[in-house]
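Below sits a lone chain in structure tokens, taken as the form predicted on its own.
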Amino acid sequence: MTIAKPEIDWQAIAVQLAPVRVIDEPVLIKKRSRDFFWYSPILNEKLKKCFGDLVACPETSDELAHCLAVAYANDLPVVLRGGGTGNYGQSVPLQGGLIIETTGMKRILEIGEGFVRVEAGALMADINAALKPHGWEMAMFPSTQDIATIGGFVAGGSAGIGSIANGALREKGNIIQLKALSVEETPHEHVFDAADALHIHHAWGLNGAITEVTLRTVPTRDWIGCMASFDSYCDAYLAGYALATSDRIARKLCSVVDARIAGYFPRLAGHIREGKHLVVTLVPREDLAAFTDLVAAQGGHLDLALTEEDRVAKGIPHVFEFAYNHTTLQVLKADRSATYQQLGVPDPADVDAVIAVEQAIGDDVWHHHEFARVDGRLIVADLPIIWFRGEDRLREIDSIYADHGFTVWDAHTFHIEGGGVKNADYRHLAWKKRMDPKGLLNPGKSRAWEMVRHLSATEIEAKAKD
């Protein structure tokens, strides 16, 4: 269903948006119509020709409300955009229309005991930098913190660096409050406290325009970025598991990376043992000796143990830039024929299952595991590098994983009901009906919305109980 009207006069829309700054140069509009969907050759083919028609750049919530009112009055499709670091096309306008870039809404509003309150467009690196002098840090952040906004992370993310200690973003206490604007003739700002924030979280901007976020913070620590190398992937995985389950060693990151992937980390040349499998972590200074002992007990070698000052002096990126989906990015910088997938390990303690699926799949899949906690329990995700040989082979790989008991969270779909969500979240869609009655926000990203948009919010919400 196409919402945009063919007779829309975008120059007239730009006038209506004043005094909000707009971008109307086609090259810049195209640039802001993209995110990291090109990690997937399947999404790249589907989304590479999807572009918006105009970009608005509000700097306050009042300006954002004005943009939404103009969109409502003119039935304009709207896509909200932060740093554009999503992997699934979350910020790609499928039906053209108005792109609203929120990076100008970047004020850090309040820092308090165990919390930070910020505007949606604030960069997470800037938030962490502002917190540190006060003795706090974000409970978690993505590996793309330098360019990712907090609003984008809350709308499209779920976990990151810190999740091994503090759980997923959706867990109780991590999101304290969200504020979001509706898309109506006169947009209203709604406040979602605590668990109610989950009605807006991870909805890809489908059901409200986030203006402000209040998040839990944790006491900052003197973190040491470490890389330890191992002769076999089995040994590296067992070391990662031992670290993730240790009651003696705190950690903010716990990643295991295949040696072949590590070969695509040129900035680590001369700093890590060549051809070895890696455990990548952040541990507090006071636990470094215990971590060194753990590595030795698992048959490994501690190659790097960097303070922030050491890291800067050596010209080495943060260790988390060799974790999560930054591993995929490191490989893609050199070879665009690579892609990735997202898989759930059935039993984190069962290294034999990890090795068995590796042997069953073949050499076109290079493994990489991330340890985290969800609802208090340890989980492990495999985010492998896959050398793309076509969609048929990709789906064969998915099937092999599934046959071995692994969960497949498809990274190659632009629908919110794919990936880690799997099923329609009717709580999200009920709030979409309340907040976005015309269905203007991020149209085309939800299959289920097209089937329930004719229902009332109460009727949609009832489906969540079915």
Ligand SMILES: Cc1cc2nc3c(=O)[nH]c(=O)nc-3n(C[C@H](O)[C@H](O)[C@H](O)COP(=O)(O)OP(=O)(O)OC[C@H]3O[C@@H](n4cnc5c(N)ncnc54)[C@H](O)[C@@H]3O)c2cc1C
The other form holds:
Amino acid sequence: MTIAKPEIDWQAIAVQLAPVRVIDEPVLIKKRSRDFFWYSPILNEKLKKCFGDLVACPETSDELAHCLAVAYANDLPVVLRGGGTGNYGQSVPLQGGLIIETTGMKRILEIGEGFVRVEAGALMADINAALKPHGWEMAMFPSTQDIATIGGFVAGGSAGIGSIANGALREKGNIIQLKALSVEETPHEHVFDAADALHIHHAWGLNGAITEVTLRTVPTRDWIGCMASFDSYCDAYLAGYALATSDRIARKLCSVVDARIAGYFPRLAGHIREGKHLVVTLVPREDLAAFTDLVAAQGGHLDLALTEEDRVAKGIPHVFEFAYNHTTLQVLKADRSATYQQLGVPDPADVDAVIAVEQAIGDDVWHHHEFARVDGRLIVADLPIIWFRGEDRLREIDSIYADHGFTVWDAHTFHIEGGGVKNADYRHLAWKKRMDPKGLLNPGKSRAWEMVRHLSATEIEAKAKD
Ligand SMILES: Cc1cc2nc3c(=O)[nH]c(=O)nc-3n(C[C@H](O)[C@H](O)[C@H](O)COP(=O)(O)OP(=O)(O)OC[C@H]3O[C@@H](n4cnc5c(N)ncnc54)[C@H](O)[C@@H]3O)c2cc1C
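Output the form predicted in complex with the named molecule next; the form predicted on its own has already been displayed.
First the chain shown before, then all remaining chains and molecules of the complex.
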């Protein structure tokens, strides 16, 4: 997708941005214009030629405010970027313009009883490392914690490792406070406490530049990374379900992976039984015996049980790098003709329905389920590997899932309303009107914004109540 852009003197913009460091080398700008949209061949076709024009790298919120003021004064499209690990082109500049990379804003500001306050560009692995000596850890984090920022997670993510115990990011108490800057002549920092943080959470950086995040933390435990293997997918799923619903085992990850996908895990060769279906989990040391019993009761075998020290000594990645969207990545590293989809299982307890859809679809779809809790309810997402045979077949697969009662959260769209969010979020858009009156932030990602941008914030908000 290429959109004609007005001529902008980017050298002059770089001068205005001083003293903020900028990146103007075309090859480096191109790198920072990409995220993991290439998981989708459909998005890859649409987004591979979308590049920004200049990258700014602020190190403080004052520097970020300066970048936003320059963008406002010059009508520049702006895309905020953390680690660039989003999957749907969330941080791809559709209309070119200024990319603001936040990774220099990485200070951990405060650690207290059950909370951490950090700058938006802090990497989540660094936050977890800083918390551990104090006896805490993040209530949840994505499997990309090593390269993804907390600002990017709050703006683009939704759940992760820990969600089976502590719910989704959006749930009460998980986000304690967000601070975000507006894009105005003089950007203002707004503070969003508790429920109000949802006005900014998962808005893809459309309605404000997050500067600071305060999150709930939970007491850390001595986690053991485990992989158990099973002869049938049905047995593995049932073991996953039993683990996810167990009162005795305090797991913080519960994933079930098809044996054919596990065949793409070369770094686990010799550590897991070949050709078997997997349950991937993290359990506290004191619950390992109970987990071993659960696996045996389901006819499985505990292949791997690693302390953090063992894992490092053996050079094995974290077990969560074989879960969530890392599972897809392991396959894509070997074969780019794979892609994936995001589906909601209608009734997590109904393993027959899970197996029935598998049989109805055929061999080009390999299953992978993630168990999590949302609003206290167990939910299961299927993130299957799909061997891509064109968009028609992909949509046929979506329809088969839908006919079996599954929800399709399309992973092949770059519009915020097209994927997990589904419908327009008018609260987000009302705040966009307040925080970004010129509509400069992440342009092109919200279809609904184009329909309401002429309205006042109050009128947009009223639509949320319709
Ligand atoms: C292998 C793999 C595994 C993944 N696993 C998970 C998972 O377990 N759970 C999950 O939820 N997601 C997952 N994701 C998606 C993604 O990694 C996470 O959402 C991640 O937290 C995004 O952080 P980031 O710093 O890379 O954000 P980016 O990709 O840089 O940005 C994401 C969005 O946030 C916006 N943004 C970034 N910083 C700011 C800011 N300061 N203010 C306002 N907007 C901002 C961007 O404009 C963009 O729209 C995965 C992706 C991959 C490729």
